[in-house]
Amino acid sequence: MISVKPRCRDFPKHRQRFTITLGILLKTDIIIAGGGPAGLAAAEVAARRGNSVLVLEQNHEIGSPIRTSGGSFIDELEALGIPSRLYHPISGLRFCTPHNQAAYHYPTPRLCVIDVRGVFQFLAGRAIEAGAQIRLATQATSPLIEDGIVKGVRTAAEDLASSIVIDATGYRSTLLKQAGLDPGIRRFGVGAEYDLYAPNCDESEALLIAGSDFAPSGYAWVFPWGRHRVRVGVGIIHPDSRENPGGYLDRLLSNLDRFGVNLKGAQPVEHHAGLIPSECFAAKFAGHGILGVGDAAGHASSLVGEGIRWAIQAGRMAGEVVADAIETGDVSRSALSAFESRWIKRYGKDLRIAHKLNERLSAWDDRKWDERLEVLKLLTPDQFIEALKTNLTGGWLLKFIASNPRALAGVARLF
């Protein structure tokens, strides 16, 4: 057994230490299941606290295979350091109901379609730089659990020790429900999508569709991402409905000259298929050394199906309470409950709200998708983008109701 210690110039140089056998790494301060935004971004923050970390990712590359459309909100990402030639700014957007249609135009965009594989291995590389590690093909099956405490994981070839685990292994939460944490997901938004080469369609226009045409209790996109790229797909709410989106999705890509968008000449060039949580936030995401984040523990917006600047967030905060755990030697579920509270505090609002309404949109036909849209139309662009990053508490919605009050009604039976 060797102890070695990384040479790496900017490696961080307290606690990186890490034992090998037969080139296999073995011990660790942190183990991070998962190599998605959220565990990524964890991973980063953790390191460059002087942690040892260790990602597995299952699959052979970060960021494949794509399972989200990517729509984003360029100040968010700025504030998280995603620099813009990872992401593609959108100036207009509509929003269509069966008979009717709300448009909204951003003279400076402010809303964004990311380059999904592109930022995931941004996030993997600052995740390096601070020295973290990164194994790939390699799936964390279950929990290694000692005395009720989670001291590592079991992959197919080996047992890893670690003083703490992150389980960032997405809507399926493998290794918490393992420890006894079933975060209680049972609602899921399960998407299709196609990611064309579109020549002639509109790249600074996005679409959202709603209705029992293309996407019963959910709904429909098209979301330009640049280079001739655009990505079309359905999301339905399941179990809410248990129609199929794929069936969907052909069907919206046929009829999508009747909302204005040119697809002459588009090829597909990917397909992609996914689920989200569309839950609230789980009411339990830390136990004796271990953390749920992301998609895991319910941190996604189920507004609109938005995950991955909400996993960012949610896997730094983490990564700064297990470093803190990690620093006062404390790894129990009282001090790792502090990344719950701190969540909770600053989101917890916002997300439950969320919640209320994706459940009540879902349950509306036609007819009354085509009255509420009235409602949305009295918002101007910037309020309307408010709402969909789910900024649901802030002082714009009371300003928006006190300056229309024949809005009051609407609102009123909209929340």
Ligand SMILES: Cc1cc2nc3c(=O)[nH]c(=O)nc-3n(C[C@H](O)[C@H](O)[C@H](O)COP(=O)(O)OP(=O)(O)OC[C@H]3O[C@@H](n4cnc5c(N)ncnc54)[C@H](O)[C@@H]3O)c2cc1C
The other form holds:
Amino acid sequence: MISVKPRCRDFPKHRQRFTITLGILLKTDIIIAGGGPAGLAAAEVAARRGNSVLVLEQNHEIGSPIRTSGGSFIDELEALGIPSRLYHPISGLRFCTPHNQAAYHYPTPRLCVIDVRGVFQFLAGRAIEAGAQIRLATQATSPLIEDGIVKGVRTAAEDLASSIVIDATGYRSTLLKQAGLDPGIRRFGVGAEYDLYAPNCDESEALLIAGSDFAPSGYAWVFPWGRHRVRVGVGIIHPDSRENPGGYLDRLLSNLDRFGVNLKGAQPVEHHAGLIPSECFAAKFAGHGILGVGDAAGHASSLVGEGIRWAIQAGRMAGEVVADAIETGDVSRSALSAFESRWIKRYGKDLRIAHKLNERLSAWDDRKWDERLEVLKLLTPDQFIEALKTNLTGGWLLKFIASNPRALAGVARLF
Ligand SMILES: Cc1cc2nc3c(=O)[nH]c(=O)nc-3n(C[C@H](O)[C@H](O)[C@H](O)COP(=O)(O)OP(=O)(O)OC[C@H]3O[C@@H](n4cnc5c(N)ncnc54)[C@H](O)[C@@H]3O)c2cc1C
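Switching conditions: you have the form predicted alone, so give me the form predicted together with the named molecule.
Up next: the whole complex, starting with the chain shown before.
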């Protein structure tokens, strides 16, 4: 067996290492199960660092079927290098509770709704440009484990060897669990959504709707994403509630005029359904030869079930850690756990508080929602964005309390 740099034209720019015997590819540096934002972001970074990277995606298309509503924040996406043509800016946000509402206006838009397929395929393009390979319609069924170390993955057709495996399979955490690293996710946001062609809907305003009429233990949303398209959905936390979001979604659609949303002439173009972990990130998401990223490791913010940019951030961080591990030849848990410590250091506090808050919000009844919205009304539009972004330990909260003493009791009640 010899280790060579590839000479084929497919990989001209990179110092990629493939172990090749008689021209047959036997071992890849890094195999990534899952071609969602987490897996693709990890693939790009690891490949840019000169590693051979193979992404396995079980579906026939990256970014399809869609399982997300795509709400995000313009500054975060800009920082991640997502081009503005792939998101629709929103200049107004209304938060409605059964008998109350707060409206926030953004002359310079800060929120946006992404073109999900467009963004995920953009990330795929970046990974490919960096030298990663993508194999569609290939499901990773189990990790290959030898002496307690993950050494590749099994698919329906073959066993694929690698130095490191990244589980980016989303909420199922398929490989982590089988490798004995159960991330312990037992609480999920269960979502159902229509993507409508709605020629008369206001495309500049998004809505969040809380309360038992439309989303017991969760919330509903109206997210326009441009070109007359709007995603209307309901997410319910299980097992806090056992209700099915589908029935609430139909009820919401026939009552949206109550919120001033004009669906005259609207018809569904797509139906989406999905789960998002509603836990704090896993206690352990690194093992010998394996890492978990994105929803697979509970990296999303459970405050409002926002995970796309978190998945990209987690993927990029994981990509650096696996590249370091390959460089030093140490793929043990102790080397890979650098990912855990970096993640916790950077995002741990905010995500832990977000999870605690979400557990409380999920238990609020209609009266509490109406009452506590009064506290949220004290926030400026920008402060509301910081809260939604899960920036919960930033100085803005202290400044808010200092400049608004009425808020202190309210914030205390909120927590
Ligand atoms: C209803 C709903 C609404 C949401 N709304 C928002 C929102 O507005 N904003 C936001 O930021 N986030 C939202 N999220 C969360 C967001 O979609 C996720 O946090 C994010 O997509 C996680 O990215 P990921 O790459 O970790 O996982 P995923 O996006 O789930 O990607 C995992 C990929 O792995 C593939 N896969 C799975 N198993 C295997 C396997 N065994 N082998 C090969 N491939 C496999 C899947 O097909 C998929 O392509 C929402 C989620 C849901 C369910």
